[in-house]
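Read the single chain below, which is given as structure tokens and is the form predicted on its own.
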Amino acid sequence: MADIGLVGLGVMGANLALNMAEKGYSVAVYNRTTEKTDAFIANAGSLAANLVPCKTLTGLAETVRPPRPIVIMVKAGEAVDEQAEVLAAHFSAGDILIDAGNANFRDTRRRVATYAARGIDFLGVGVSGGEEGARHGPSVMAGGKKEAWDRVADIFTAISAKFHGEPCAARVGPEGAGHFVKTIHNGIEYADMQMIAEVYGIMRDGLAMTAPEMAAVFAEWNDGPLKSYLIEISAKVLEVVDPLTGRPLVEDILDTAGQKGTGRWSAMEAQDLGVPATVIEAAVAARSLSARKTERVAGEALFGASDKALKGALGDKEQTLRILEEALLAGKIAAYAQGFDVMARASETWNWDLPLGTIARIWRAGCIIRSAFLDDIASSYTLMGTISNLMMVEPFTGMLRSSNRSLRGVVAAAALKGIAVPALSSALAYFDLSRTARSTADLTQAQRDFFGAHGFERIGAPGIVAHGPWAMSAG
């Protein structure tokens, strides 16, 4: 009998199945379209010996060795509920449903409770790394009962990416914790990608650099503090020439970016938890604005295109590129600080006890935001245990001291030249607000008390709610 089952042979599901088969596990596979299952087996080569094709979900359930673990890799939402319900009808107590798609963690929490009442375990497992990661080693973030995870941990550990031999797979908490952590991972990913795109825009429009020139810069940055998968692939993308036009391929790509919802979920959850995740929010908004191509074209025609040439605003070209690198590092610190702050608040709110240091460690390889930077984060949590804000601890404090001026210079120069840098601007504002001992919220509180009698605390008398004599002043 098979060691594990898998439903859904799309790109991610097919590659996960092949990864498991390659590691020596017997995998029963099912796809709603039988032809897809047949084609998958036919193209599996020598790995087909470890794959068991199933024509029905009933057959799949019967093929997997009890206690049955079955992975569901279908589109998030109703499709997961439908497939889970059919499978559960053939399950016994102790069997495990595993949703490894990009699910909303709130749906996962609901499913955990629903199936627990029927004696069936439900794991919500975040998987990051895209097609390549699924096939050769993703980062795996699991949520659910420890006993259920322990029964499948060997499989997921075996297929996960390795960082210096350490598996990038872990149970991060109960119920929906795994999918929540994956959601925040994706929010940070949005922010990282947007800030890289903004720097690319400055190089392209402000410095009139060619794609090959920019590719060389990103490749050089990938040998420094910005070393990461996203910087690496930015260099590779910019190197590619379109065989149809002979121009850099990036120049022939429509400037409208898609999104599947996880970035938006991360921003919404941050707002719901009362945690500022402004860099993530700016990145999500930028993607939404990118989709409004017709409006943007009309806006340029109405208001005119700005002269984006920097003309030495940040020094000569070599100096400007160094400043851009430092600005991107400062923005990255702010974005990651926000993401980890959201996870810390969620952990406290739902009593998850999220191991933030472990999360940083399992993100060091396999996932889309893997970077040398995460090793620093993991080390900081190992050293300090609890961190209120990553910006406030070393080595990030030192990095920000030396790089925040570059971020300020880039944002100021871009604003003066009409180059949109929403994520970098948000990172700067977050940094400045975070180091402002006396903010302007005193006036905000006075306004709230004036129109809504919400009260305020007086300096030197914490906890005592007072009201101002606004009616007298108004009179």
Ligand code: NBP
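Positions refer to the first chain, counted from 1. For the two forms, the rigid core is made up of the largest set of C-alpha atoms that agree within 1.5 Å on superposition. The shown structure was predicted, so the numbers you read here are calculated from the model rather than taken from an experiment. Compared with the form predicted in complex with the named molecule:
For P462, a C-alpha deviation of 2 angstroms or more is recorded between these two forms after rigid-core alignment.
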Second form
Amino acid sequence: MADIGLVGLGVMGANLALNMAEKGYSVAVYNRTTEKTDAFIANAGSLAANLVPCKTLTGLAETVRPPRPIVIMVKAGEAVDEQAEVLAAHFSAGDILIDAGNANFRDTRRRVATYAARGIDFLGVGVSGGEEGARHGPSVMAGGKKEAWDRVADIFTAISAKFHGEPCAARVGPEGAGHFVKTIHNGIEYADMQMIAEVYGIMRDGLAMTAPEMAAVFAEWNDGPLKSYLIEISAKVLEVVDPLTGRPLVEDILDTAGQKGTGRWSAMEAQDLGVPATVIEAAVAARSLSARKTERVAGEALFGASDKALKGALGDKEQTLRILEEALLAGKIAAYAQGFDVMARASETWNWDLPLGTIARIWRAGCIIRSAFLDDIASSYTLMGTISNLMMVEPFTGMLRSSNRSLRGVVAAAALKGIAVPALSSALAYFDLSRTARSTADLTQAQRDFFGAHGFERIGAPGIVAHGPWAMSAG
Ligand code: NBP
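Now show me the form predicted in complex with the named molecule, since the one above was the form predicted on its own.
The next block holds the full complex; its first chain is the one shown before.
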């Protein structure tokens, strides 16, 4: 009998199954379209010995040794409910349903409660790292009952990425916590990717650099504080020449970015929790605007294209590239501060007790946002236990002291040249607002009281002033 079952042999499921098989587990696999299962087994090579193909979900449930752990890795949404429901009919006490897709954590909370009422454990497990991660070591963020996680922790730990030997797999909290953390991971990923794209835009349009030149810059940055998977692949992407045209492939890729929901969910959850996650919001909005290609083309015809050449606005090319690197670092600090803030507030709100230091540690390898920077965040959590805002603790405060001027310079130069840098601009505004002792909300509060009698607090005086004497000015 198999040690574990897996439903869904798409990109992620197939690679997770191979990863498990390689680590010595016997895996029963099922896919809705049976031909995919056959092709999967046929291409599995020697690992096929550890794989048991099943033609039906019932067959899968019968093939896994009780207590059965069965991983569902299909398109998020109704498909998960459908597969879970069929499997649950064959389950008995101790069996565990594990949704490893990108579920909305609210769906996971519902499923955990629904199945708990039927005596079935349900784990919501975020898996990051794409195809390569699933095959050779993803970052694994689990949510659900501790006893249920303990029964499958060995398998997920074995298949997870390792950072200097430390597994990047952990239970981060109860019920939907794992999927929530994965969602915020993806929100931060959106922010990271957008800021990299903005800096690429400045190099391409402001400095007229070629793709190979930009690839070399990203490759160089990958040896510094920005060292990360996303910077590394940016360099690699820009190096690729299209065999069809002989030109850099990136030049022939349509400039409209897709999105599947996790970035938007991050922004929505942040709003719901009252946490400013403006860099993530800007990144989500930038993808939405990118999709409006026709409107953008019409807009350029209407208003004219701006002259984007920087013409030394940030110094010579070498200086400009150094400033861009620092600006990206400053933006990154703001984005991560926001992401961790959202998780901290969620943890408080839902009593999850999210281990933020552990989350930083399991993001250091395997996942898409893995970076040297996350090791710094992990170290800060180890040192300090709790952190109210990453920007306000070392080494990030020191980094921001020196890099915020570069972020300001880049945002200002880009604005004057008509180069859109929404995520970097949001990061700068977040930084500036976060260190403004006297904000402009005094006027906002006065306006609210003027038209809505919402009251206000007077500086240095306790209590709420029920209503200001606004009628005096009207008279
Ligand atoms: P794929 O698109 O490669 O595969 C989708 C799988 O879902 C296939 O096995 C498909 O079966 C199955 N499926 C669908 Br679609 N509708 C179904 C239904 N109604 N009933 C049963 N099975 C159904 O997706 P993927 O990239 O492997 O993603 C799987 C999950 O992992 C998603 O939640 C995704 O968001 C998440 N994820 C993806 C990545 C990534 O980088 N791709 C990373 C992390 C998480 P079929 O073969 O019969 O159509």
